[in-house]
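One chain comes next, on its own, written out as structure tokens in the form predicted alone.
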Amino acid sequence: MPVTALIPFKPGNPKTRLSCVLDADERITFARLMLADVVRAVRGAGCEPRIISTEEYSCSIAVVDVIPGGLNETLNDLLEVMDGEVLIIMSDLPLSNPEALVRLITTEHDMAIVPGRGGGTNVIYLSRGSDFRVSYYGSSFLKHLRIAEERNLSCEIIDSYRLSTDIDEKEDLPELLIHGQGKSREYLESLGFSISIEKGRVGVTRPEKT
């Protein structure tokens, strides 16, 4: 049986710190896109998966199912009712690749975790997903951590660029123009958006509206 990837995904209103830079309905457009991203990483390396929609959402490429609850809510009951590999992945993480999924599903551990930045999680394998209880928010990782502890679950922290980069402000765009491979990068570049130097620091630029 394919690895059940579970993707949380909300499509109102989406990454509200991009507002500089991008307008209501390019963030709609770019939060699905980097959405498919992640749906064609998952599928490549072997995974099935399954888009947990806080609203109505219609995607070709996956199954969606629509949860309106809170994160931790709706991931826990899910979990608790599935005995099989679960892969558990943010939808805005669009440097996500195939090989970087395969190397945490083929963990000889119980678990496998991806740190995010600040202190979040960005990606989990759970050999067992009923083993297991998530808690986002606020240093969830340290948080993750604990609750393998406590459940006795041997688990692998994954140093992986591509998984720990998720894409919230302006100043995550430039990694996605420099190292990106799919549609969301490409709709960036649609809308004028390249790379800039200022004070030898790297940075994004969109020419104005006329």
Second form
Protein chains: 2
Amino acid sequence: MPVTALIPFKPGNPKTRLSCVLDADERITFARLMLADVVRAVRGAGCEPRIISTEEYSCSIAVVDVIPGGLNETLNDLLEVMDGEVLIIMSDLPLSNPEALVRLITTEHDMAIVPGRGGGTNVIYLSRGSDFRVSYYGSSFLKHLRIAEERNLSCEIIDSYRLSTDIDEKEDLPELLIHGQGKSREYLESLGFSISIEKGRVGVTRPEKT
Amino acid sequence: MPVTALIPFKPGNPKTRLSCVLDADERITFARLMLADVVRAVRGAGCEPRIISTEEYSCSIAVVDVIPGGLNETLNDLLEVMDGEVLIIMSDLPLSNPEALVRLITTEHDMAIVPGRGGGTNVIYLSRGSDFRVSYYGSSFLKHLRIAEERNLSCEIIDSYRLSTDIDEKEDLPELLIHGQGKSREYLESLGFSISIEKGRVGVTRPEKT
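Can you return the structure of this protein in the form predicted in complex with another copy of the chain rather than the form predicted alone?
Complete assembly follows, chain above in first position.
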């Protein structure tokens, strides 16, 4: 049985912190292409992607379940009845690649986790979904470690730059332009984004917007 | 023969981008403790640390060579006569651990490299030092990949959050407070730094300074 990969997704008004460089329609497209990059990596690692969308959303790349509601409530309701292996991966991780995901799903521990920059949780692997409950938002990485401990689950922390890099704001875009290999990077380039170096620091420029 | 680990270090007025939260003396102490954390990780990976300081600097944790001059010039002069294995690691990577460094030094390629956030280069491993020349500053990660190609050196990119996280500015401090295990984290805590969550984002607070 392949590992089921749950990918929570919010199609409407996504990535508002990128409003300074992308307009509303562009943010929608960009979020969908990041999701597509994640789906591709998930499939490359041999997992079966299942997009969990808060709103009606149709796409050809994976099964979509529409479940309105809060992230934690939705995921915990799903986990409760999942006795097999589960991966939970955020949709804004376009640097994901199969190699990094394989490191999680081949862990010898009960679960594996990848922190996000800023204390968040970007990816969780559970050898048995129903054993765990998630608690996203805020400093969720430490919360998830605590939950693992309370439930007597051994947990490996996976040290991956690619999986720890979520794309939220303008300062994150150089990472995608330098290290991205998928559709979301191509899209930024098609909009004219390129890497710039100012005062020794790397940023991005976009001809018509910045 | 253990791998020689060159650790460039600038003792005077370090980490100016942390001036908003650390005064001049604190920045000096903090930079030294980050260096100590790096030295410890390097030793843990079985490498022999050699601090390359731009100014007079004495410490008990490793051999120090004082070589005034530019980073690239100094390192390239050293590399030219190093026929063995060399690791070049920056001193502001206090999340370094032996496991991550072992991934570099056991590469099956001619060299391995870890990008830093923002296009930089945080760690380079060379199976033969004299084969390579460095070019730090700006978007050095892509420059180093190009140099490897020009010199026909196969290069593995190591995907490590810990090694890609250099501590440069206030926004980087939560990473150290959450994931650090060494002296530099302890020092921040001794100054009263703690993680704070504002508007769902993780930051740091320091009672007497912020």
